[in-house]
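Shown next as structure tokens: one chain only, the form predicted on its own.
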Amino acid sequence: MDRRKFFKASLAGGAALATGAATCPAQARDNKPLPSEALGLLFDSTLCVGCKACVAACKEANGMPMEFSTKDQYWDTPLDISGKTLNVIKAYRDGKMEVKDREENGFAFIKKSCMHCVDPSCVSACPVSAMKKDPKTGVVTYDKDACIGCRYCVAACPFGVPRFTYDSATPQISKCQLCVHRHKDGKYAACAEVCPTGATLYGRVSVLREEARRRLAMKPGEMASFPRGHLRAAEEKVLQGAPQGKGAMQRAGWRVESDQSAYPNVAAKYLDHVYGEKEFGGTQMLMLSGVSFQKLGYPDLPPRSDAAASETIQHTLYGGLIAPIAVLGALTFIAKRNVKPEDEGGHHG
């Protein structure tokens, strides 16, 4: 086939593809739903005392090295999550820091680790499925053997969670995987297992949401009991058919129970907001606080996930063949423009 015939065939093929694409428009998708047995964490900033037992337990459970931020390297002092630290406790400070969990002249503690998004951008952005979301538990995991080091997941995450180990001879992504390697032994997330106050709880997201609503309904200043560790008993009751919905467990008489003795404490004045319940399509790590989440370092995000929006655009472009047709047309135009007259008319003797 000579060049003239090639150009004619390319243009004809592009027109046919465009006609087919017009009859099959891509459909915008919604956020993906929360898996029915989704596991996650509930972090209550008002109960956190900044002891960082969760940081140490996470390091031990995941075999992470110490990280120093001071001249005297006596103990582990990470300032943020990194290739060496998967979970960290940060502090909010304002003015004289006189009262805990108050924005003005107060202070508060906040946990930072993977949010395990319901519709995660890192999974959507990964071209080789090194980032995966378990269809049953919803836990977002990372496969270092599949990773090609593109770091698309790093750029895609709105929470700045996946970190790349630039200082390693064998670099990889580091992020919390909710201690999935401990599940086979009947254990759970180390950060929740060691938390002395119940500031970090582990369990099914449906149960954690109920516990969050129970706390929001408390009167500030009253004595209350806070479960610690893993909400096992409540999970079993939910699986046996406990009613769902806001406050359903309390109305039906179900009690939130855990595998550790409860922690007695005075109920704080919470913001009427469970962070992670709707943000970005929802996350499996939920948070309560008495201080604005934006001041604690968490972004104000829309309810629609980036993955839903970006995949809709991708499907529109590639599912409808718009982008390939546009590229083919551009290349054809450039090639035709650069063809010399003698190439089109043949050689003259």
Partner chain sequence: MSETYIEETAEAAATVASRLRIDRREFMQFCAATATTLGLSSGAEAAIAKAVEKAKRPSVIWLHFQECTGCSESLLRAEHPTLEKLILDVISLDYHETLMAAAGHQAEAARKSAMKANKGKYILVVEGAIPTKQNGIYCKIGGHTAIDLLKECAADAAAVIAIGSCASWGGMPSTIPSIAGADSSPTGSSGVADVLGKPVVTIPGCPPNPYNFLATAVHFLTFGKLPDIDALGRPKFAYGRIIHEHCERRAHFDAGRFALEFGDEGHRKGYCLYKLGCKGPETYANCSTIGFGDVGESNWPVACGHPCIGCSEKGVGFTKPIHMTAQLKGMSPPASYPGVVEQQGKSSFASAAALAAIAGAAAGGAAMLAKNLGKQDEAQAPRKGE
Contents of the next structure:
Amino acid sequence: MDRRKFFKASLAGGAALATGAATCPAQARDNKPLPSEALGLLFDSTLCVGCKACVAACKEANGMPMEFSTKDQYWDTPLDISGKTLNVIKAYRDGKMEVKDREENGFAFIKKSCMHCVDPSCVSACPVSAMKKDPKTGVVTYDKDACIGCRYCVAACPFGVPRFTYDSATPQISKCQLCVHRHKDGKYAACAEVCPTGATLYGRVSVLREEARRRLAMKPGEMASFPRGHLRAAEEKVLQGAPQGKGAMQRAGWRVESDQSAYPNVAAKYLDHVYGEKEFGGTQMLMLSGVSFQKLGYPDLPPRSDAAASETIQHTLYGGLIAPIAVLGALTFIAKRNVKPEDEGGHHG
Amino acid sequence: MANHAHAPRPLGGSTFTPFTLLLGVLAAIAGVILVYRFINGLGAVTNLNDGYPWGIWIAYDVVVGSAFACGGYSMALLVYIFNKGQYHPLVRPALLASLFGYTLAGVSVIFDLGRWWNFWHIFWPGYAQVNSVMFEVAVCISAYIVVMWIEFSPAFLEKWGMKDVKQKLNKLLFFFIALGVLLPSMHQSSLGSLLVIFGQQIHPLWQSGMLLPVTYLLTAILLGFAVVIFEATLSSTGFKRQLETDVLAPLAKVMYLTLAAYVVLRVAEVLIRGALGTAFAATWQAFWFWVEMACFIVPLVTLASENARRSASKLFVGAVLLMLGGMLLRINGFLVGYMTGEGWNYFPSFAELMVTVGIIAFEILAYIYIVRNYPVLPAAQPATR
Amino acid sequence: MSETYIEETAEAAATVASRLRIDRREFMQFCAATATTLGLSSGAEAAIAKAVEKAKRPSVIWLHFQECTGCSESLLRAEHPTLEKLILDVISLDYHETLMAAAGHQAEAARKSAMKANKGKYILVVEGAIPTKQNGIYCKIGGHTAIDLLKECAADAAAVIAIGSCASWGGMPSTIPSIAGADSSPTGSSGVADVLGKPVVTIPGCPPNPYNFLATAVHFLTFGKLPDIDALGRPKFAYGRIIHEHCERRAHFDAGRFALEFGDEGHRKGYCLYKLGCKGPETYANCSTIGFGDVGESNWPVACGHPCIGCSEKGVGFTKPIHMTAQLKGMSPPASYPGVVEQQGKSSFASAAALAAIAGAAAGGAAMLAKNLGKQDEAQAPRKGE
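Mind sharing the form predicted together with its partner chain? What's above is the form predicted on its own.
Complete assembly follows, chain above in first position.
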């Protein structure tokens, strides 16, 4: 074949690719927006006393087995979230561990469980829709009957949240689903329900963001009041307890209030940062802390979600299958000219 | 160049040699380990963990394995799209190697899937999630395996004497060839795109972002050429046949140009993203980056001249280095440069490794069996003239 | 322990037993209980027995100021041995306004003579807070203010022990009323240490556990010095740990099972009282381990279903409302808690070796092949030239 033909072929191929890419409808995909009634958690490291009530309650509410990291298998001692554990409290320790919520010679507690990203990598990564994000509440759920066990979600999550039961012949992914199975009974996330100090607070993300800002505005060292359990927006109806009971009318009506009594405590010195408000396109679990989040094991993430980047590529190349079909057309045209059935003999040579 | 001299013919000869026996034993060991894995779960056999949910079964068997199987793709691209008919004798053996490479890559995915019995969900409209790169890769690879079997079927049809079917197929073959070029372009680039969603979890030296599909596609084509040269050299030595230097030398030139394009792109891409600084840190990632780059740059130097490309030994060494470089790019991207957070360790377990070895052994064994019994390799004069 | 030592101990026990008119067994029980409260090693009860036998009964002067006599009352209910035996025979209680028979000038004289006779050797026990406003006019005994009495008695005492929260840090009388501008109690009630301007041993509690006082006194008898104390003067054996640490309801706290209202299901099931305002997590005392009333260790407020009010802790008891939840103290992470980074996953030597072997073999094979090919190249080279 001569040079001319070669270039013609190259040009044809290139043109086909270019048209494919150009005619493709997809624009760069932005981060997804926060669902209207997004539910989440607010974890305040400065309030956490490390009692692990949330770890125990999580296991009970989700029917998860015990996990042991010690030789004596007396009680549940998970090192990290895993196929058997959806939620852990980890300790940050430095030097003499004298003061809580201080980086140097201090200590702090940190919760690790699903962040319920606004634009989750796991949902974008899953090839079979086993990971789903509820369009209304934004809770990221997992369906083991759909799952093929490829673990792309495990690898993709920047927080390392979905975990896998490697020791089973019928394994599955384990991750926090914000106790969605309890919602129908008017209950909410078990971790928030049992938290004695309100360090883990459940509620709508919009309400929790307000609460986080309220805390950041507090004067360190002064007594303040912290809601516990479920922080309800004013318009939210009473979901628990007798609706006709004492004070029910008030609760259903006019102010943001938690279902449990408030926890009085001295306001801590917060870092001026609500982790999860901007990170990675936002997460529905928000965090406050006195110690840098990186020291607590949470990565410093850009505001754009990786799912947006990944889907931009996929939509550009494969949106509506326009580009592949255009390229296939061009390739077929070229191949038809160049391929001669072998039986008739006479290849180029 | 006489056409008929190159018409493919079965090689003949005995399938049972000490070498094939060894391969058989290795494949059998892998089989036993896999039975154990399906009964007791992935954890019983592999060192996989939640920090490294993907081990060598994905990084090597699937990602590298399918790239090594790009010989058929690269040759089809060259012969049928760029109409370089002189390479036609190389197409069928390359296609065979690709067929095995891809089929086994596809099968090894099943070994790695935790809930493998649900595999069909990928192709089922209610389940399929089209935004997923994994979905694209899985569908595309599966389709390509089917297309390749169709492309290769003339070899079987010839042997079984089904002339009618073969003729009908031959008339439609151009379409399958076009598909056979499109599909690998799609999924080989997508194997790179798999890493995009890992974001910061991939070391900056390998997180090329939007360019990942380009670098992976380019190296896949490059690897395709290198593998064809590698296999041609091996089979000429192994089956005591004349080395087709006249065909390989110009092919080497095409490979060289692809290589040059890749190296320019890769260096520019690392520089522009400002990731080069991390290559001078005292880390394993930096070390393996330089090894990987050396594997690309050394052939760029040694294969620069026409004479060098005519030298069987230099060409062979160059091809091997390029295969190594392409392999390292993928292993580095998926394992060495994958940093999911502090505290996680992974190195394949012995059993895990033996499965990979067994798969490779099985692949070689099947290749030997097919070329001895089916018309694949071009009939050529014995090495001794 | 040597034979002679055991014999000596037995002898000592017999002597004391006859002196106190209690049986030997009961006396040894007292010694053992005291040793246990003190957290001493086994064998210490023998040392205590010997000390009690040998020592001349030390003189004790017991002052009462702003108080309810609850501390004395609780002490009266100690049973190992019954306290009347202790105060009459183990120690010489020379002045105690509630217990002494004397009154008026007679009582004053008893105090003066005891102080004179045992100068520098007697133990001064103070019960009740000391009012300090207006030169302490709010509490006078025998025409002397509490401040003067305390200073006078403390001057020549071998040791000063403040019993109860009032004497320790002001206690209930020191509560600041919720009136605008109030910054102290109406009478300026203070603890002993504040008035004397030097640290003293404090046994806070409202009332304190009698055994904490007894053990402190007996420690002084046995070893000639007061037990180790913390920065607030509290003996470490009794106040070294937070109630929460050894609370029998602790498991419920750890598991997140809380009583939310008095009488609710959780309360009836014995769940943790933290959310009802239990101050156990911020109160240092051994209530959860030794209990009250000599009826076993499950007799104390929390065991009865009432949240701890933190009576022994300054700034907690009588200060924080009972329903207010506690701030957890001293909760630095236990060693068993997972760190932020934990080493996970494994790698094996065998596979590393195998991989190295495979790589080596492959490299060797490729090199051999390349060498052979090189030879072929050389062989072919001249032919090309032809």
